[in-house]
Each structure stands twice: as C-alpha cells, then as structure tokens.
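The form predicted alone is given below as one chain in structure tokens.
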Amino acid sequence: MDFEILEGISRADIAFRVWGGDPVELFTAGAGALLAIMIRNPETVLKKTSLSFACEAADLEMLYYDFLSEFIFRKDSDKLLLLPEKLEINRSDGLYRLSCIASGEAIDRGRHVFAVDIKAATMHNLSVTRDDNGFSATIVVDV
C-alpha cells in the first residue's frame, strides 16, 4: 500500500497522503492506508462479509472525508475491518455521488495486531488535488 505519513502537520494525530490515477483509485488507496495505519498486518483481513453504503457531497474533499469516516464508523459500531471491493464515483447535478461495496471481517484481536485506534477523520489540512499525474489526498486522522 503506497501512502506517506506526513510529519509536522499535527502533533497528536496522524496525517497521511495517498495518490491515485482517478478518484476511485485515490479513495481506495485512502481506505487501504487507514487499515494499514491501524493494524500492523492488514493482509490478515479476510473477505468474510460485505456491506454497501453511499455518500454524496458537493466536492471531492467532503466526499473523501465522508468515505473514510464510514470505514471508521463501521470499525467502531460493527467491529468490522473493511476495504472497498467495488467503488463508483460519479458527478451529476453539481454533486459527487459515491457507491461502495466493502468487504472484510470482524475484528479478531488474536489475528489483527492494532498499532493505533483511529477515532475519526478530521478536516484539518483536508485536501484532494489533481495534477498531471492524477490525484492526491491529504487528511489528518484523530488517534
């Protein structure tokens, strides 16, 4: 999983940046980075269960924030570690709409070795940008 931990943005939290050729790749990388930051062995998460969710927002920054927040919410409320299995992002009528099928499994403390517990995504330094190489996103998460 390619992501970069950004030093000096926040003292008590973790800031990270991901890249993707398009928004789907970018958001998928963001969810993967969340999991890789939380647990030391993300490769142990098996695709035992799946669920779907949708988000919509006026811009990609808020859509990215809502998308990552959903994975954190599912970890806390349903005790699930998830990754996107199928992700679609479209824009119409001035809104970005996202639909996701995510798969994973229940947290198993015997197999999933936690490094930190991410409590929330924040809007501090939140950005989604596009350049000649594709997209990048930066976010700070509360740990």
Given for the second form:
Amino acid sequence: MDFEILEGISRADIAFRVWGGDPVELFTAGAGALLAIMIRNPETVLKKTSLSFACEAADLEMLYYDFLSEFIFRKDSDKLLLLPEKLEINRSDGLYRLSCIASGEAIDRGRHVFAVDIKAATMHNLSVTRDDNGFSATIVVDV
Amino acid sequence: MKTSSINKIHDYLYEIPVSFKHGMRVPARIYASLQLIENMDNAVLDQLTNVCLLPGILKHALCMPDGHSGYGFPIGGVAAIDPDTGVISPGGIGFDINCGVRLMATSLTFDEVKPRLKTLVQALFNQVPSGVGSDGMVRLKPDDFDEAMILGARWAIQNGYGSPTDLDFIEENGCMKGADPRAVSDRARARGKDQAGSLGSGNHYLEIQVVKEKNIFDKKIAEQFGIVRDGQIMVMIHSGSRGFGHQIATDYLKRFLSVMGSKYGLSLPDRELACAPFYSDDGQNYYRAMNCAINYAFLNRQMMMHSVKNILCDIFKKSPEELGLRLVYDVCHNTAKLERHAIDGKEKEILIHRKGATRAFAPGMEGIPDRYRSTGQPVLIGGSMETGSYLLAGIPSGAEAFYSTCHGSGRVMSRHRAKSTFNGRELQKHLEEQGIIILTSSFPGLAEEAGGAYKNVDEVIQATEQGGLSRAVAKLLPIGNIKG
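Next block: the form predicted together with the partner chain, after the form predicted alone:
Next comes the full complex, this chain leading.
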C-alpha cells in the first residue's frame, strides 16, 4: 500500500497522504492506507463478502471524508474489513457523486493483526489537491 | 510553542491578548509552566485562540497544563459559553464523548496481590473485552439501547452490573439528564449496539495500581477518598463511549457544517470548530445526543468495573465487602455541561465545554457526594502506564478556571514517532523487569503509549497545583495494566 504517514500534524492521532492519477485511484489508495494503518497484515483480508454504498458531496475533500468514514463505520457496525472493489466518481449538478462496491471479510482477531483502531475521519488539515502529476489527499484519523 | 505573543500573569498562568488574532472575543489563558508551554505544539496557540472566536464565549478560553493540539479545540481546552447567546461545538467536546476515568479502592495490599499479579492481569485481559473487533459484555436490543442511553450507569445497575450506592460516586450520578435517543442516528446505534462493556483501544486501559505512603500528599483527604494504608491496591479504568460517541460527533459535525453558515450565519476558520446556537434545534439535538453518549460511557465503565470486582472476588476467594471494593469516583473529561458559575460576581448558568479537561468542584459545592463535601471533588488523572497516575481534589481557586483541571499527562511525541522509537515487546519485557505486568492485543499500540511519548506527569501536576486548579492528594503507581 502506497501512503505516507505525516509527522507534525497530529501528536495524538495519525495523519496520512496518498496519491492517484485520478480521483478513483486516489480514493482507492486512501481506503487501502486506512486498512494498512489499522492492521499489520492487510494482505490477509479475504474477499468473502461485498456490499455497496454511495455518497455525495459538494467537493472532493468532503467526498473523500465521507468515503473513508464509511469504511470506519462498517468496521464497527458489521465488524467488516473492506477494500473498494469497484469505484465510480462522477460530477453532476454541482455535486460529486460516488458509488462503491467494497469487498472483504469479518474481523478475525486470530488472523488480522491490529496495530491501531481508527475511530473517526477528521476534517483537521483535510485536503485533496491536484497538480501536474495527478491528485493527492491528506487526512487525519482519530485513533 | 513559540512564546513571543504570550504575557505572563504568574509562573503558571500565561495570557494571549485579544490583539493576537482578529475577531477574538476574549483573551486565551494557558495554565502551565513556561517549559510546558514551550513543549506544546504550535497548533495549540492557533486552536486555542480560534476558540476565542466562538459566539457567546465568556471571560477566557483556557488550556490546561497537559494541553496539546486536537481538532478544533486543543486537547486540554475549556470554554465557558453563554447558552442564551452562544454556541455548542462538537469540537469542544471531542470525538470520544465522556471519555473518562474511574477509580476503585480495595483493602488488598501489594504484598497480598504480588504473588497472584500475573494471574490477575491475565484474568482481566481474558474477561474484560478490549481491542478492535471485540464484543462488549452485552448486545443492546433497540428498546434496551434507548433505555440505556437515558439511564446511563443506572441502566447497568438495574441489569445486575454493580450496586445502587455506586451511583453516588459517579459524576452526575452516572446519568445525564436531557438525553434523548430520538436525536441519535441509526449509524451511531449500529456502532454502539455491540460495544457496551468494552475497553476499546488507543490510550484506554485498565490498571492495577499501588499507593505508597511516600506518595500520599494529603493524608486526611486521602483517607476520605478511601486510601488508608501503605501498599494499598487501587483499580483505574480509562475508557469512553466507544464507536457510539464517535459516530454522534461525526454526525453532528457534518450537520453543523452544512447549516452553520446558511441557517445561522456563523463562520469560523476551522471546520472542526463547526457549531450551532445552543438553543437552536440543531444545537439542542446535538446536546440531547451527546448526553446519550455521556450516559453510554458511564454504563460502559460501570459494567467493566463490575467485571473487575467479580474477577478479584474469584481470585482472592473473598466477597466484595471483605476485599473493601468501593468506587472512589468516576470523572468525565470530554463533555459540555450546563453549570452555575459566578461571572463577574453574578451567578449564571453557563455551558462549559471541557475537552481533555476534568471538572474539579471545590469543597462545599453542589454536585459532589456528601462524603466528599468537605474535601472537594476527587479528580482522576490518568498518566502513562510507566509513570503513574494522580488523585487530586478540587479547590476554591479553581473558580478562575470554571472549576476545571487537567486530565492526563499529554503527549509530547506523535504515535508514529513513538512506534519507531519504542518496541512494544521490548517495552513489555522492560516493564515486567520493573514489576509492571502489561498485556495488550496490539504491541504496536503498546509502543505508541510508552511513557516516553508523554509529558512528565509530575511536571503537569506541579503546574496544576501551582496554577491553583486542584490539589494533589496521592500518586498511584502501576503494577498491572491491560490495553486494547
């Protein structure tokens, strides 16, 4: 998983940055980083179940925040560790719209080695930016 | 933190004037030594002065000696808001609503516990749910969940977790009025339904502690709090409202962001400071939901303490009475509450946001148990698992800080840096050599919580006392700890 932990933004929690050529790549990298920060062996998460969800927001930053929040929610509500399987992001009527099919499996404490529990996405220093090389996103997660 | 913009009031109190930032309605104050302030991260200054921009803020925005940067408010932040003209802000309470600390006294001594310490810590680790993905002690069905949100620790006691006398020794008697489950989303319910009676992870812990005579600083108050002998064993729990509280904070942060400008004409420089007028529909809905989360955290700690009691009775083959098991107190450190305080000599109801700050009522005040009426409210300060924790008492001079004090030792090192500096397994071994048995479901998580990642708790307590926030009663040293 390609991500960078950012020092100096949060002492009590974790800030990380991901990159992507387009928003789909960027968001997929974000969900991958979320899982890789939580568990030390993300490669052990099997695709045993899948679900779909959608979100919409006025800008890419809030869409990214909502998207990651969904994975955090499912981790507690259904005890599922998930990664995006199919992701679409469009813009229409002034809103960014996202639909995602995510797959994964229930937490297995015997197999999945947790480093930390991520309990919330935050808007602290939240940013999604674009330059000549593509997109990058920074977020702080509460642990 | 750069200190060039800060004016000294005395050695443990510093002020940032309203001229520091455009729009500040009141000055900001930091209770700390200059050295502690220099070790705070720069964002504390920006976040604390942002709090001074909130509509309705009274007197000063405050930062406690253990302060460090958070989201919106700094951790260790206190704001008194006029509820009639001002706002409520989830960022002033924190994601883990009613994260707090509870302390139980025992009549056991270190000599009695030492031979069975490993067995005890192992039993606690096996039987008190902790770590990610663990189920709590009970699965809450929808009707039960509604009742639990309203009743808090009372619900736990009604369902067999503890005795009614425990309620006397919990802040707000373990039950915040004004909790309304109708203000709680289905998503928050979904996250909370399986987590009642579980420790969680991160900096949450259950700790076996010992009091040494040399660490009792006020013998008379300590006796009133239940500390009566050298080597006495105490049990401390640090936990909160789990995913339930986090989801309520997330839900309302988003809601406030969507309406604060369009509906209420409010604008603030940080999205994490999103707020709504306290007496608006949005403000009241958050307040009702937040009170549900406060109650959830009360029942959570109540259930875990009951489990600890059963484990102690089982291991030592004695009754709770024979083991002298008695709840000393249970404090919140992430809340907003309506309290009566004197503002410029006139008593008034105000909304006190305390984020990583503990209420510390002085002797004689309403709202503290009769047993502690002459001593002041017990205040529980959770330190790191290496350095120890403190038991304090509220004092009259705390009025200057709306009877608020510190909550812990405060981080000086990021989690990432701590993980690359310390090794969890080596730390566990090192601490065992010092007589501290630690069990964890996450060794990287253990490394993040190493004593070296935190401020020196003794310095924080010194600043707390010298700043007039509260009085040190005793220091509690860890001998056993379970972490999620």
